[in-house]
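Below you'll find only one chain, the form predicted on its own, shown as structure tokens.
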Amino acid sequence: MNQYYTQLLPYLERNHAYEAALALLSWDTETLAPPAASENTAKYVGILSEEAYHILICDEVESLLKKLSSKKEQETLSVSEQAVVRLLQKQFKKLSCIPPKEYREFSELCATAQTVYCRAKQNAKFEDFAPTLEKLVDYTRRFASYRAEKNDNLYDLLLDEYEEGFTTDILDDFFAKLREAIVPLMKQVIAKNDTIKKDYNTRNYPEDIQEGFCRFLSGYLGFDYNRGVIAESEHPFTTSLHNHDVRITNHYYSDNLESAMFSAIHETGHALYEMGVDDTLSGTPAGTGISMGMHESQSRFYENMIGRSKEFWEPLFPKLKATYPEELADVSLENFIAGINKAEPGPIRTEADELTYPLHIMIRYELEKDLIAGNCTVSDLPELWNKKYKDYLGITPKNASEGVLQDIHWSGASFGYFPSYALGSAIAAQLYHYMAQQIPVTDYLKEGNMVPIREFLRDHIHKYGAVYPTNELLKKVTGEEFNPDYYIRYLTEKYTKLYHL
């Protein structure tokens, strides 16, 4: 092993130890911590964040990175080691321009912001969260400006944190393609929406029974309970301390059968990615998913391409009916499959069907761009949000909780994250198209055999962690870079068939 890389490893290990502790505190805050803990916990988060910052942002690490950047040293590194150096250089560039005091203040703000957000959402009062959100936006703009070069688009810099290589120009073209294809198709579908009935979904489903079935679903897909934990939170999410400690959450509604089931499938897709990262990468900057778009591709692949298919439910539906014998007594497999795929505009992104889902992301993308560019203010968001929902989906949220406050992302200053959801769906369609040419996916689903599908993804995507950038990995796997045409074709064919258009 290269001597300079060997000298770098202790810094990576120490930094990751702090990051794992921070992830654990975040997990606890979202799941089990008492409300009164938030203020003190935020202080500890600030202290740990500052310590983690100083471990990497120091003269010793800077010197080692400079040495490892030379062509001579690069040639002595493995592909994985080169990736670790590249990703650490990117992280160093991002953090080194931020004053430590501001970084700590920002970390503390993020730690308290989620509690403020959750309280505001429960009370449907955007004005209670707005002052905190204004501070988060200010920090985000300021930090991006610290590393911006002449004529840099600040939002492009934020996108690069989640989707390296994807810019607003690329995304504008992507969303324009989606809009052109989806909006006319959605209008056709809505005109025939009464043909699909799904009143079964809002019957009474005890939350404890839902939790048990969802645990079964996660295990069925391959979630390893020796290396993973499932808890409950307001907004389902996945976090990873390392590839042997991956945690997901879910949320249950007694009057909504689908919500928790498909959240469980979705978050399990994320978890399988993290669990599948090669042991040699875990604990390094390359020891996680390459991008949020690629991460979302795994969750959306399992949730939609697999989880909403008839073949997936053929071996499972008898168990689902046995779990809810009275509630589903009059529901056939055919009724159920049509119901879980029904397209109907609604206000909630996480409950959206596949067809209308990208429109939710377009709305957030457009708002974020304007917010970071200074073309709108935080106080403008509720009105702009409702207007875009009316324009895009023909509906108006009844309050802030199902409107501008429905997503938790902004409370963590995750600006630039939302486009990943649409990119992930498109990448999932591209990967599914390729996979179906290589292995008999539908046959495995009918057999109830998820192992070949999981192993295919582990061998082609998961084990590489963040070694290859998204487009490079896609080309390595499928032979071509990101291509949204597969996604448009998938949606068009699926809904044309479902609604007999």
The other form holds:
Number of protein chains: 2
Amino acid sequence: MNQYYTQLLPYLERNHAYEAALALLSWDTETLAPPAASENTAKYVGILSEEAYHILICDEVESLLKKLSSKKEQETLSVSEQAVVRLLQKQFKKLSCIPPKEYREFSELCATAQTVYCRAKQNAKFEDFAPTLEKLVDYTRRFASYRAEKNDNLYDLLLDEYEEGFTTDILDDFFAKLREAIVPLMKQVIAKNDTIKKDYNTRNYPEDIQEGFCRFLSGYLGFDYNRGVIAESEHPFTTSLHNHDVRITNHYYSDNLESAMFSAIHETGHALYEMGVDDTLSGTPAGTGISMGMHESQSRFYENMIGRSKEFWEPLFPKLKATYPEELADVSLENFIAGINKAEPGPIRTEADELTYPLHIMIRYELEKDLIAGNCTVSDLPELWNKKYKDYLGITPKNASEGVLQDIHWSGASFGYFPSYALGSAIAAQLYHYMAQQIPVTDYLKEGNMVPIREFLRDHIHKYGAVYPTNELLKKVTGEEFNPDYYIRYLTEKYTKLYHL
Amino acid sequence: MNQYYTQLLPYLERNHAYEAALALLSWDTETLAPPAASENTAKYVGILSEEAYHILICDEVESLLKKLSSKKEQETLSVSEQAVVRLLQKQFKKLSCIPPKEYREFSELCATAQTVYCRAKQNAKFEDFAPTLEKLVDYTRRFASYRAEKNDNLYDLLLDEYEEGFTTDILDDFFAKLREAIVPLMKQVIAKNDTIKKDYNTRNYPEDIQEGFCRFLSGYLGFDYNRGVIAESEHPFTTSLHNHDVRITNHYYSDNLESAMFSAIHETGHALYEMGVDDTLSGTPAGTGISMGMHESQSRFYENMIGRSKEFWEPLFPKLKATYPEELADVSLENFIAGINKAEPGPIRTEADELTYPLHIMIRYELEKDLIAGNCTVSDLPELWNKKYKDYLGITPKNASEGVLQDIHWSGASFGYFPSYALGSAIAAQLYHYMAQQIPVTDYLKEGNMVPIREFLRDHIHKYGAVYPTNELLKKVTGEEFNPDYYIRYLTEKYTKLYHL
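Please supply the corresponding structure for the form predicted together with another copy of the chain (the preceding block corresponds to the form predicted on its own).
Below: every chain and molecule of the assembly, starting with the one above.
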């Protein structure tokens, strides 16, 4: 092994111990920690983030990275090692321009911002969160400006953190195509919505029974309970300490059959990605999914392409009916499939159906872009939010809690993250198109054999962790870079058929 | 505030962030983490322990501690600040003589030792754990020898870590008194054991119902759910990140009514101690219970003096019967009180009744003392264990799992810890004696009013954290230092009355 690379490893290992501890603190806060703990936790997160920062952002690492970027040394590195160096250089570049004191203050702010946000959401008072959000926007802009070169668009720099190579230009084009295809399709669909009955969905489904069925579903898809756990939290999420410790959460509502089931499938898609990362990469900067968009492609692939298909439910529906014999007595497989795919515009992104979902993302994207560019202020957001919901989805949220405050991401300063949700669906459609050419996906689903599907994704995507950037990986698997046409075509065909348009 | 003390605070704060993260990693391992995570967790624990070590064991802290120990500076410190300096000096002295590399190796060994121990226990194979245990004994002896002065007894140095001021001489005397009083008392009791029926205890008590009742019990005693959480683990324990984040666990067995209930009461006793520590102390070296013995005095006080008394159950027994109407239909309060106090020698310490319990501790104490002194080897332990159980309790464990492997403590190198379990019961009896002279304890219990009891303990013990050493604190509360006579008298009177001897 290259001597400089060998010298780099102890830094990576130490840094990873902090990252794991920080991931655990965050997981614990979301799932279990007592309310009164949050103030101290924020302090710990600040301290440990700063210490982790100092491990990577130091003269020794800088010097090693410099040596490792020479052509001579690069040639002695494996593809994975090159990726680790590349990702580390990127991280170094991003962090080293931030003064440590500011980084610590920012980390502490994020840890408290979440609590402030949650209270504001509970009381549906945007003004209670606004001052914190302003600080978060300021830090985000300031940090991005530290690493910006002349003419750099700040929002492009943020996008690059979540989705390397995807700029405002590409996204503007993507969302324009989406808007053009989906808004009219949605109108046609809504007009025929009373042909689909789904009153079954809000009958009585006891939470502990749901939990059991969701646990079964995750295992059915390949979730490895030896390497992962499932807990409860306000909103479902996935986190990973390393590829042998992957955690998902869910939230069970006794008056909603779908919610937890599709969350379980979705989060399992994320978890399979993290569990599938090669052991040799785990714990390094390349030891996790390459990007938010690629991650979301895995969760959406399982949730939508697989989990909302008739073929998937063919072997499972009898078990579902047996789990809730009374509530589902009058529901046929055909009813159920129509129900879980029914499209209805609503105010809440996480409850949106597959068709209207990307419009929610588009709205957040447009607002974020303007906010970071300084074309609007934090205080403008609620009004702009409501206007866009009226324009694109035809609805008005009844308060800030189901409007601009609905999602937690901004409280963690995750600006530039949202577009990846829509990219994920589009990437999933592109992957699905090519996967179906190579393996008989629908046959496997009907047989209840999920193994070849998971193995295909593991061998083509998961095991590489963050070694290949999204477009490079897509080209390896599908022969072309990101192409939103598959997604537009998939949605159009699916909903045309489903609604007999 | 003293300038040197002020300079010390950032070191304490940083160190505490690590201690909290380490406590959380350990809690998580015991309650939730997936099995495959343990190898990496051990690595993280090693790394973070070493980093925490370097924060305190450095020239700056040494220099500040030296300045702060001068008479002139001491006079400017408050009692709490003096305690923090004293405790930190002790920790510094203990840690600074251990080479950092050895400390890290030792921390990693402890983290893996637990897994090795658990497997060995599962398979009842002492020989699988023996090599690890030998290493743990070696490290413990070596670390103690680093700080030993001429003529120091190594085991006394270990005892001092858990119970300052309590030496082998004091414990030898304590256990001799106990043995003399309890072994004959136990024989009288066993002879009359068929007068007490407790077959009710092993009827069917569903785990979720137990969990609910235990949750109620903890709250009844004053557990603050805003500052604490309860989870499940193989063995019940309490841990604390700080006074606003105190955590207890329990384990529910559907064929055992008592087990989880008394664990809940016991762990709540520990939790109330940690929750009661003054806010100004939390996060400092004085921000936790002073010693293992004093901690155990709080848990045992609640479990035995309070939780096994008739007065405690008078207002609660109707609720217990209503919770399990069929199983407890034929059980009267008198039956129940006799049942929960029934004394029967058995192989397992954690299942032992109040009377035989200290004999289990005595055996472990005798073995530890010999092991550390080099008077016996690890491989001698199983045979010695069985012999002592035969001699003192008249029983022979059927395998190593219910014999020498029954307790996890040695896998964490907690040698010198065990005696505190017996000291705790004795201290609890001493405290109870004096508390009853000052407040009408039994009246409060009958009224279901737990507040004055908790407040008495908080104001006299909890709030001080680790400011006063055990004997000093005992003298403040009871007017005398540790005196085992109250315990002997308490057990003799209780069992004489209970069994009509």
